[in-house]
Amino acid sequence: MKKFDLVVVGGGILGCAVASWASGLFEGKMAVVEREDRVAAHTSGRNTGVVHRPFYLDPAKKRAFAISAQASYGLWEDWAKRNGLPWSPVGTLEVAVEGEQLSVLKNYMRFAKENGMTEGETELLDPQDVAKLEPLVRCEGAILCRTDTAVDFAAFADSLMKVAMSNGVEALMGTRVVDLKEREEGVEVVLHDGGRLMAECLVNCAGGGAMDLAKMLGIARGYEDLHFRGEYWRVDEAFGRKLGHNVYSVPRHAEFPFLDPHFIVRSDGSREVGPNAVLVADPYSYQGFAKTALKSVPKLLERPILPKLRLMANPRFLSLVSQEWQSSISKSAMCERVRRFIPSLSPSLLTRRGIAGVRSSVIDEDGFVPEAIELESPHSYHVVNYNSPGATGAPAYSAYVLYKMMSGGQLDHMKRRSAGTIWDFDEVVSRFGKR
């Protein structure tokens, strides 16, 4: 059985960031285990592609995400410049479609300041200001965030993985974990081909599969995950070029993971609208209706079942699930949702289906959990519910995870390395101690 000092499960952007930091901080035998033949094959490469500024994140409820997003912006900008990666600060309009949402925008302006954004980054606009900036947009008011930036997160993840590999990390691609067993000397990792690894320490960054891995070790009791597919449509190029900013609308159902579709400017210059949030059976259900809907039933019956029963008894939740499925089946339904703030958009301008990704949201007895969850066993550390803006905050959040593991003694068996890291580790983790 092959033995490693550290095994990272998951080659998404968080796993690649953990591996790049760890291999710069420590000597030892390390590996990244990734089920696909490339990094960022799932959520990390199937999202809006926006480095989000934390103006919309309540620092009291989403502290870790807010700090991570604020701390990571400069790290990503520096990394993009150093590696010639796409970095396009197109900016975002967050619009209030209804008058009662204007109070949310005022709260967002307060969040921006509390989260450390500079005064010039955000501006509160009235409808006339919005019309001058984006003539096709209709709303009651908006926040302009000038520094939201379009990027290619898959390219970012790939570049971090290359750093890790240059530091000696072994990339076990196309390798699926089917079981984990806690042993006295570490975690035994059982692979799909019958192979086995021994990890003195394991970090679970498996994204949509992270909850299943945690439960293999008997932790994460009381939690369950639900998976929501987000679909996009490509916008006609001539029409899309008439808008220069991302356009988001204030969420109408903040307690659920149902975000109204956005208008997105991609790093390659293309425009898309999306995503919806279609309940599906697993983190890899990127297409289909009837089969996917049937497969969702067993998922809803998995234990713990009480949190899901509460959701199923919520008429509002069920109504939203139905609406999201309708927007998956019907291009017109998707278009109608975007027409709330871009009324000149028509179904004929949605030329083809774009990317689709899956967001895995964790629920407990109180409903949907707003923050990432960190769980531990004697030889493992698990990050579950790591959702948007997870890709944005990955450089800082991954450093914070390793810092907490170091503080807890889980990495004491590894010798510190003098070669250094691509960013200043101590400076990054210090950002989490300022509040």
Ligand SMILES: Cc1cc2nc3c(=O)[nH]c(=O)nc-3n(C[C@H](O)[C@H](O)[C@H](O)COP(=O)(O)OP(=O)(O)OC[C@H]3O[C@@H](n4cnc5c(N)ncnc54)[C@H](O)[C@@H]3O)c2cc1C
Contents of the next structure:
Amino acid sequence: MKKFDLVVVGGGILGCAVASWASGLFEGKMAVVEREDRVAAHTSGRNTGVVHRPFYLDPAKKRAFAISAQASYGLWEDWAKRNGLPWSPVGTLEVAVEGEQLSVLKNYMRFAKENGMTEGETELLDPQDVAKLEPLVRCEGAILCRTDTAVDFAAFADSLMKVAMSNGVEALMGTRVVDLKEREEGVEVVLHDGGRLMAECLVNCAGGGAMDLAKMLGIARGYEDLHFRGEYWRVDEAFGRKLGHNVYSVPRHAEFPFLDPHFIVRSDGSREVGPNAVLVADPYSYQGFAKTALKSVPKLLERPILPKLRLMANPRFLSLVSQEWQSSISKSAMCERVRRFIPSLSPSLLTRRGIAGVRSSVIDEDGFVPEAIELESPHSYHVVNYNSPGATGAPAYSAYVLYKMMSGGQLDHMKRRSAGTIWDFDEVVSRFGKR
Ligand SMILES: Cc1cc2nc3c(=O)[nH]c(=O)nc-3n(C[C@H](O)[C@H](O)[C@H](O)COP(=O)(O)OP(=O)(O)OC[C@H]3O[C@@H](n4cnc5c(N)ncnc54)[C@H](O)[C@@H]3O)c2cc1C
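Structure of the form predicted together with the named molecule, please, following the form predicted alone?
Time for the whole complex; same chain goes first.
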């Protein structure tokens, strides 16, 4: 059986970032195990593509995401420039569609400051200011965030994987982990073709598959995940060009993973609307409705069942699920949700379906868990519920994960190397302790 000092499962943006840091910090035999034949084939390559500034993240409730987003912004900017990758600071208008949401915008201005954003990055606008900036947008008020930036996260992930490989990391692509067993000397990793690896230490960055892997080792009890597909529609080019910023609306149901679809300016200049959040059976259901809706019923009955029963008894949750399903079937229903703040958008201006990406949200007995969850076994470390703005925060959050593993002694078997990392590890992890 092939032995590794460190195995990272998952070649999404988080796994690639972990591998690039680890291979710069340590000497040792390392591998990334990825079920697809390329990195970022799933959520990391199927998202809105925005490096989010943390103005909307409550630092008390979403501490790790807020710090990661703030710390990673400069890292991504530097990385994009060094590697000639797309970096397009298009800015975002976060709009209050209803008057009562104006207080949320005020809170966001406070969060921006508390999260360390500079004063000029955000500005509170009244409806007249908004009309001057974006004449097609209707709202009661908005925050303009000038520094939200359109990028290509798949290209970011790919470039980090290349760094890891140049540091000697083996990329085991097209290799699916089907079982994990805790052994005295490490974690035995069983592969889809019957092959086996021994990982003295394993990091689970498997995105939508992370919960299943954690459960293979008997951890993550009390947690269950539900998968929500976010679908996008391409906007007619001439109409889309009339808007220059992303337009997001203040979430109406912050306790659930249902955001109203946004208007998005992609890094290649194309415009889209989306995503919705359609309940689907698994993290890879990118198309179809009837089959996946039916398949999601047994998922709802998987153990632990209590958190899901609570959700099912919540009429608001059920009505939102049904609204999301409608917007999956009907282009008009999707369009109607964006027309709340861009009234001149019509279904005929949504020219074709764009990509779709799946978010895997974890619930426990209190409902949806707001932060990423870290779990451990003697030879493994797991990140589940790593949702938006996870792609934004990946450079800093991955460093933080490694720092915690180092503090827990899980990486003591590897020698530190002097080759160096692409960013300053100590500086990045210090950001998590400063508050
Ligand atoms: C619709 C949508 C829009 C979003 N928009 C944004 C945004 O604009 N900005 C932002 O910052 N964040 C955004 N996010 C969140 C962000 O995309 C995710 O937080 C991030 O991509 C998660 O990265 P990851 O590496 O953890 O997961 P993934 O990208 O899902 O990677 C996990 C990898 O593990 C592999 N894997 C799974 N199981 C196994 C197995 N058993 N064996 C081997 N390999 C396995 C998968 O193939 C996959 O490649 C969005 C998310 C969604 C769903």
